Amino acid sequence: MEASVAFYARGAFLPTTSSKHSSALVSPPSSISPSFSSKILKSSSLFGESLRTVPKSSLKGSKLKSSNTSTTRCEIGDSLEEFLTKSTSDRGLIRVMLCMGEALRTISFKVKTASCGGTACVNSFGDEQLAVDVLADKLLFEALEYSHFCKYACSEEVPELQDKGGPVEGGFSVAFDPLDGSSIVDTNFTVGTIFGVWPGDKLTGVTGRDQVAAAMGIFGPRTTYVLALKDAPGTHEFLLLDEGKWQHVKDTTEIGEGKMFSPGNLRATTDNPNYAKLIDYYIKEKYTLRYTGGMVPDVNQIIVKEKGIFTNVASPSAKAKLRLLFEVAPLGFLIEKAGGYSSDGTQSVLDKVIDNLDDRTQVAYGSKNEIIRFEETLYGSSRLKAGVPVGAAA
């Protein structure tokens, strides 16, 4: 893997980055679109002065009381900063979401240009890491530190709390999966970053419903930043433009019925007959199979297409592998804010208490009727059943 890579921010090229986060400046390569500014932002950090220079003295009292009655309407075409400013009065949360957006830009560029050879690096869960995983992990930790509002952070690759120096009161704790689906980078499939934001200094003893924000970065033919805020309706998609800016392009507030399914962990059907029965139903009813092997694109398509079902079910021989803190709860927040539903078979995944950083669970995301069918097929009843017919529209 090459030692460094130039990346974009606010329409300009920023310093190159490497595993040591070099501060050397580079000129824009000739292959880059002329829409990029030739101005170099002078900075000793990875993220530039605009995200770095917040006086420590300004942190006290910078959190304003959140309001559910914002009078400013968010609009398609808004920049990320415009959208966040209209959506929340919490300046600390705005800064965290902007800094994570800066990191996602860089990760997107690195994924598109990375050497994908495996490394001998193994995380503490025993999963092999690719070099691009390691870089994404460092970028996100650094972004949270530069936000000045993150107290603790942890990732699927570094599953221990890291003190990022932010305040407890008015600050946040962030859990993230830096590159979900990294094993399919070499096949050029879509991959992504997932993160959830909790208030204060706790990431255990909390639930997914306690999140104040969640998001995912999707690195495919397009790069998008899909986010939801607790006090703002809907789930919102931002597109990364050529000049390096995030532009608001879509709102999702309802997940309807539709015959599209994404079945994960199919090996569980060999000794979980109820899961096998559910998959047989999808096939017999002629659902369209839309499964990529990556959780981020599979869940994102439910939000974008506004229909469908994603399942990942456990069995005696195929244990649950998806981590509640780093993956399941943040994506559950996005789905439910978009008007969909989530389930572990008996309850919303947002109601599951996160006892340990490594807690794992089975999960389904989708429309109401699909989650009813999921719960009834696996466990005989559904908490959501309210006398409505259970059936998907074609």
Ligand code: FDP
Contents of the next structure:
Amino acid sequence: MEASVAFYARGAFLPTTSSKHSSALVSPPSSISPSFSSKILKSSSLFGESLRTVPKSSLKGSKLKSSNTSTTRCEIGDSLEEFLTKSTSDRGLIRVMLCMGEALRTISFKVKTASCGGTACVNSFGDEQLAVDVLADKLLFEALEYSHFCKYACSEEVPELQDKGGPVEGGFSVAFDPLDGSSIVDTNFTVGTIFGVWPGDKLTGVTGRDQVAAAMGIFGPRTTYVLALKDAPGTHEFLLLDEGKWQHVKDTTEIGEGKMFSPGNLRATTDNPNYAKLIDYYIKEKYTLRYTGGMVPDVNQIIVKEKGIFTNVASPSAKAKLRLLFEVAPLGFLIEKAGGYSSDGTQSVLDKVIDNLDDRTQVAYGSKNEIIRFEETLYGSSRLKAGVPVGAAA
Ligand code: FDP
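Okay, that's the form predicted on its own, but what's the structure of the form predicted together with the named molecule?
Now the full complex is given, and it begins with the chain already shown.
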């Protein structure tokens, strides 16, 4: 295990080994023993050291009293392996999440070292030159196959089920967007991978609420892996340390009120007067605009800052483009596990049945009052409403 991770770390940070990545991805964690993580955490790293020299107990305490029924408690400072083994007894799910973490680490390195010309960004993969989103796609499929617990995998790039050979009983099906925001990779904005994990062999006829886990990999100035598990409270952020380890740095269990907005598909305001009214409200009320055009950083900021609203609203001329399976449901799971709310205008996006792999929807994520305002302004009432109006609808 230690050797394989050391190899990953070399692969991630020394380009000379990058041609081995294809095979590297099929030789990751052979065990998920927590003792491995503590050994690795002892190695020196300027960035990681500041977290590690402080005993875990004196770091900002996790808000979680206990993330499962056992007596072990998840702590800030835990490695990914420690966190997962404390949070779930499902060894197959742990394996899937660890393998996806390995893929995210490699994708992060490939995004950071891509050469960009025009709007395309390419990187070497063995002897091939591949666009980074195609490369990310390939790495994620390999990681899922290697996990041995993935039945079907499905990517937004080619929305067809691929049999990865895992079991139906005790196994999972995973849907992912390999590199969301690929149109902003060349501008060096933050981009990310999104994925959702469903039990068994179904990715249609299910809802977002059926997910057992969801996550995003965020490739910005820092690389983070933000994940939530059905059986554990909260949404959790892991930082990629410079020796290649993921370390638990934050948990979010509440999204409070705060004036920050992230308005997608603004062109819809030209023929959706209610969306225009909502945007006017944010401006009149002096909300802070924070929008990159990348759904991963734009939604992640709500989890990190624990406030705000993200909207992507449709109109007759600007149809919904965000995919329910690959983007909206996994991010809805992360937001709701973090204590926030989601909506398609009338219901939580986690309650929408995924009829087709390519289903699209409008969406909002945010605090409770922001989602009430969103629903009231768009459709005149909110299922979450209790008491006084929250503004903008009138
Ligand atoms: P992109 O087209 O760059 O891949 O998922 C699609 C997406 O990005 C989201 O990441 C982003 O939130 C959205 O499109 C941006 O849409 P608008 O340009 O309409 O705001």
